[in-house]
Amino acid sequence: MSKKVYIETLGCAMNTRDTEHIIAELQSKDDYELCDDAKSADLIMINTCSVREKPVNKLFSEIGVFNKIKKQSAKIGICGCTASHLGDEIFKRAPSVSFVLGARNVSKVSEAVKTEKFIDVSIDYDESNYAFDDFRTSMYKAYVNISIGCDKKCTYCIVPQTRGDEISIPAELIVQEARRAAKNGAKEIFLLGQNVNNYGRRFSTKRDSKIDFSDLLNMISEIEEVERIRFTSPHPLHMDDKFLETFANNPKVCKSMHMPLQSGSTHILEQMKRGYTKEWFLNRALKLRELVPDVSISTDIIVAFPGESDADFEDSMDVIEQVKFEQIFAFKYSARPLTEAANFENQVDKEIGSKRLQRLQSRQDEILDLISSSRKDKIYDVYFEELRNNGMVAGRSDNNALVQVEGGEELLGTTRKVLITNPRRLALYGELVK
């Protein structure tokens, strides 16, 4: 009989693909299987995130939860980058775990299951060569790694501290994972990594060829069964115009693009160390807009930044006024562990950042509303991939439009047309055009 595993991933997309690979390495080499309850699982795992306060704190309440209802003799493991900044804390403040596996050392879940108390946190251990076994959670959408690690030195960010330096994963392998997912029924591939766009600078082994992410773009939109390409994050810094061209007239890429601002402020990003200034990423948002004018672009903020003055946070309202994001993921400074801008003075007081984040929220509201208006009647290519409750089936358009219409699984995987007829703001509700 197998075991059964659960995990509860927390945070973004690579954590998701790390889940996957957990699953698919414990099931082909310890008899596992993936279950949703946790009462009656062999292994419970967490699958953490620390770029925030929230997930870390939401990790030990967790545990204690777990430890509340799951079986006796199952075991307790702790994953991703908590666990790689964490250590051997985690032990400590939690005894009832069994292991502790870093972000960086996925491919060793079968050994830590085996080994009580076992701990890999190593930031420079390399995956990047490792082929793991096949398992995704959806059968129309495939997440693929492209890169591991990340080496920018934000200086509000622990993910250098978690997932180390960066390497990209050689072409041949991601090539091969894409062919073979879409081969499975994937029309969709996700590519991901913490700066896609920086993909070639540097690979484990010299006979890697020294191709960059416009060129992989384009490797895999060869492969036939693949229909569209997606990807999160690039970086403003190495957005150059070969890359926005390929975006651009590459017809498999989608029009939807995550350009993480950070700040308008060009003073403030000289003391995140982003590279970049508020005058290059407005030029890139709009000629980004020109090349495609039906675009859709999202982005990062983060209000109240050490040192950042109303005059600061004004150039950040600036920049949204121009580009008129279509999503904005925006927060409030949080001082993060073995990070630069932890120890900086002049830290902004929690008051002004609340209500600095509240203004810039209720003006992105507004923003957002005339977008989803402006799309009523409008006709959308929509991939469907998820069924909803109440006889809804959802997917999302070319530039990345949540779309809802009425049907059932007959409609998951494919693409539909769909003319809009109720647009609001967190989805668009529509009809199928027959």
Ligand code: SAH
Contents of the next structure:
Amino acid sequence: MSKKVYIETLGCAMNTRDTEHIIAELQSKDDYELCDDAKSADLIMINTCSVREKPVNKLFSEIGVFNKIKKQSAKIGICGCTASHLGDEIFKRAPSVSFVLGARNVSKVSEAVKTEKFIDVSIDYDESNYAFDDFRTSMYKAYVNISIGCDKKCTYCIVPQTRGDEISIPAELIVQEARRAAKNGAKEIFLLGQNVNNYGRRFSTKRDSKIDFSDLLNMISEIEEVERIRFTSPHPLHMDDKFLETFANNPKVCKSMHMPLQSGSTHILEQMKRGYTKEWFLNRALKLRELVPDVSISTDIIVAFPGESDADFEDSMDVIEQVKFEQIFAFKYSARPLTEAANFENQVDKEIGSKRLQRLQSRQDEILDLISSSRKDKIYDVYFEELRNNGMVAGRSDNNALVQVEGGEELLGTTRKVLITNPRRLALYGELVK
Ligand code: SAH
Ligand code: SF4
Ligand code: F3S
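Having seen the form predicted alone, please provide the structure of the form predicted together with this ligand.
In what comes next, the whole complex appears, and the chain from above leads the way.
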């Protein structure tokens, strides 16, 4: 009889894909099957995130909860970015943990479950050519990694220390994987990397062909069964004209762009080592709005980075006014170990950070209400992916708005025209156009 693995996934889409890889490995090599109840599992894993402090603090209390409810014989394994960053400190603080596997060592999971006190958190291990077995959580949308690691050294960010240097995955492997997923019914391919539009700068072996991200998008769009291509995260620094034009002109590339601003102040951007200015960011975002009138732009913003003055914060607010993002993920700066900014002297008072975050979010709510109400009576092509328990089916428009209509399973995996009748801040409700 198969053994059961329960796995909790925190963090970003890369972690979601790593979890799928872990499940695939355990299924094919060790006869595990996925379960959704930790109490009955033979193996409990937490795929951790380290990007901000809070979830890291919660890790050990969570392990404590699993210790209480788990079967006596069940093992606990910790993987992901916090595993990379804390390493064997995890064993010391939580002796019940039987293995620790870094974010760049996912392919070793089968060895890890069979070895007592296994640990590998090396960040120079190269998994860019590893052929993982197939496991997908969604039938309709397939995550496909295009690179591992990150070559930027943003001063606030721990990711380069948990995922190591950036290496691009060979294009033929990416295309093969996308083709296989699409043949199995995933009409949407979602490309993943920390810096997707830096694709092609470094491969693990020397290659003659010089393929960049725009070329890769075009190659994937040639797969007949692929209807939609999305990606995250691109970096504003690498948004050259070729990239913006490919984005605009390739009809299979969905018209939603994540443009992580981080700060609107050129001075703070310098301190963050982001490599662009406020003007460059505005130029790119406004050019994008010009090239693709119905584009939606999302962003990440950090408030209260060390040294952020009132005037610097106003610069972030100014970019929000000018670009009118469809979605903002805003975070209060969190000092992270192994990062440069943690040692900066001028840390901003937490109260000031909370006030700035609140102001930013309430202004964004107002902007979003205006954007949502302007979508009334519009017709969108919606790709349906998920049943909701209130008799509704949810999907995404090409420009990434969450749309819900009444309906059932018959809509899943299909793209239908929807008339928006009741636009709300978090979702647009509508009716199928017959
Ligand atoms: N490679 C992606 C970011 C991955 S981390 C990019 O460059 O956009 C996701 C987001 O977490 C970042 O965009 C940033 O806004 C936020 N973040 C990273 N480190 C942080 C920190 N120390 N404090 C607060 N937010 C942080
Ligand atoms: Fe972190 Fe910067 Fe790399 Fe993004 S680009 S993962 S923010 S170091
Ligand atoms: Fe992702 Fe968190 Fe690691 S955002 S890269 S899982 S630190």
